[in-house]
Each structure stands twice: as C-alpha cells, then as structure tokens.
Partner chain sequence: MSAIRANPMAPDPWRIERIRRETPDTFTMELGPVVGETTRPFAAGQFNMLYVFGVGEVPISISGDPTRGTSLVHTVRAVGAVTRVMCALKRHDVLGVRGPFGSQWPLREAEGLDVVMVAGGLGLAPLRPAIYQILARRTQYGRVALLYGARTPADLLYRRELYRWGARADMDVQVTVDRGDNAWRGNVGVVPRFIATAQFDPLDTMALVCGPEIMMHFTLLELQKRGLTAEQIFLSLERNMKCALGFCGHCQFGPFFECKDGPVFRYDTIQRWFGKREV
Amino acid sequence: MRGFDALLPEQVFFQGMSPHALDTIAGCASNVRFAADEWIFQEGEDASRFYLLRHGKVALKAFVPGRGEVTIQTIEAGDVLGWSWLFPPYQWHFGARALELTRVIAFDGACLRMKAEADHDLGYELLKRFSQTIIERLQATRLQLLDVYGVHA
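What is the structure of this single chain, taken in the form predicted together with its partner chain?
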C-alpha cells in the first residue's frame, strides 16, 4: 500500500500545501473503509475525526421527527467530510452514512488541532481550505433552499 506522503498530494483538498505541512498532517492520518449502509458517524456523537473520500459515496443525514433520516447532501470522491472536529463542542451536527463501499483517509481531530496550535502556518492553511469547503456548501445549500425547480406564483 502506498504511504500517505504519496496519497495526500494527489487530493485536491491538499493541493499546493508544502511538503512539510503535508508530512505533519500525514502523521494524523489513517486509512479507513466503510461498507455500504454503514454509519460513519451519527448526530450528537463526538466529532473526533474528519474524512477525505477517496472512493465511494456518503449521505449526510439529518433526523427529522415524523420523517426519519433525511439525506441533505451526498458527498463523493475528492470531497471532505466533516468540520465539527474544528469547533467546540466537537460534536457532529449531522449523521453520515456510506451509500456504497467507501474508502477514506481519516484524520485525527485532536492530533491536528494540537499540531495547528503549535504551528500556526499549518493551522492557517487548514482553516483556509476548510473555509473554502464551508463556503461552497453554504452556497449550494442556499441554492437548494431557493427551490428553483418549484412552481412559484
């Protein structure tokens, strides 16, 4: 199996990061696999990790009383899953369930936070990238909420 030093630079999320930063981040990474229908995390659990999808598809889920688990977004290879590890109280706001066999690189949140505190350049790089992801998801959510295909009198 190839090491994270080879895998991480291939990921769009990490493109342009210095070898030193990548090396530091790789120290918090592990390879994980989820079977189809397996929960990756559930709403309210401790958000101790984030994931970079290498293969597969994941549904972000919210529990709506009366409607059950509702998929609010699907995430695919190349996408980042989870930013609750970055902000207190470090708990998942939504659930995530693999829709098919899904391979991810998992990053230990406490490990990364500790390294980012010690190396603010690394922390800034990470925050820039997560901010971009958060902005893209926010814009997409706004467009979803506009219900653009509905009939509006």
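The structure above corresponds to the form predicted together with its partner chain; please provide the structure of the form predicted alone.
What comes next is one chain alone, with no partners or other molecules.
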C-alpha cells in the first residue's frame, strides 16, 4: 500500500505544493470509506475534517424549506469535500451523502489548523486553495437556487 507521501502529490488539489508542506499535511491524513447511501456528514453537524475523494461520487445536499433535501452539486474522484473545518464555528453548511462506495483521504481539521498556525506559509497556501473550492460551491449553489426558485417560461 502506498503512503500519503506518494498519494498527495498526485492529487490536483495539492499539485505544486512543496514536499515539506505535503509531508506536514500527510501527518493529518487517514483513509476512510463510505458505503453507498451513507451520510458522510449532515448540515449543522460539527465539521472536524475535510476529504479528498479517491473513488466514488458524493452528493452535496442543502435543506430547502418546503422542498426538503436538494442536491446542490455532485462531486467525484479528485474533488475536495468540505471547507467548514477551516472557519469557526466549524459546522457543516451542507450535507454530503455517498452515492456509491466512496473512498477518501480524510484530513483532521484540528491537526491542520494547528500546523497552519505554526507555519503561516502552509496556512496561506491552504487558504488560497480552499478559497477556490468555496467559490465553486457558491456558484453551484446559486445555479441550483435559480433552478429551484427561478421563473420558468
């Protein structure tokens, strides 16, 4: 089995990061799997991790009053799942449900926050990369809301 030191540089999210940064991040990583239809986390729960999908598909869900759970976006291998671990109050803003057997690299949020606080270059690099993920999720949410509440001709 390959270690995280070999896996992380292959992931798009981490490409271009220094070997030192990747080694630091790898110290907070573990392998996790979710069965099809299993909730990875639900909206409002404590956000203590983020995930990098290695295999499978995950639906990002939001609760819409009067409509129930609405899928905002479907993500798959290579995508990052979760940024709420990075900002107080560390609670999930969306839910995430595995659509099929899903294998991920899970990163301990408290471990990474502590390392980023000690190494501001690492913290800045992570913040830049997660900002892009946040922008993509907000744009996907906007499109989904237009679809749900928009006027259809």
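Superpose the two forms; the largest set of C-alphas matching within 1.5 Å is the rigid core. All values derive from a computational prediction rather than experimental measurement. Numbering follows the first chain given and starts at 1.
- Once both forms are overlaid on the rigid core, the distance between the two CA positions of residue 10 between the two forms is under 2 angstroms.
- Positional change of residue 142 between the two forms reaches 2 Å or more at the C-alpha, relative to the superposed core.
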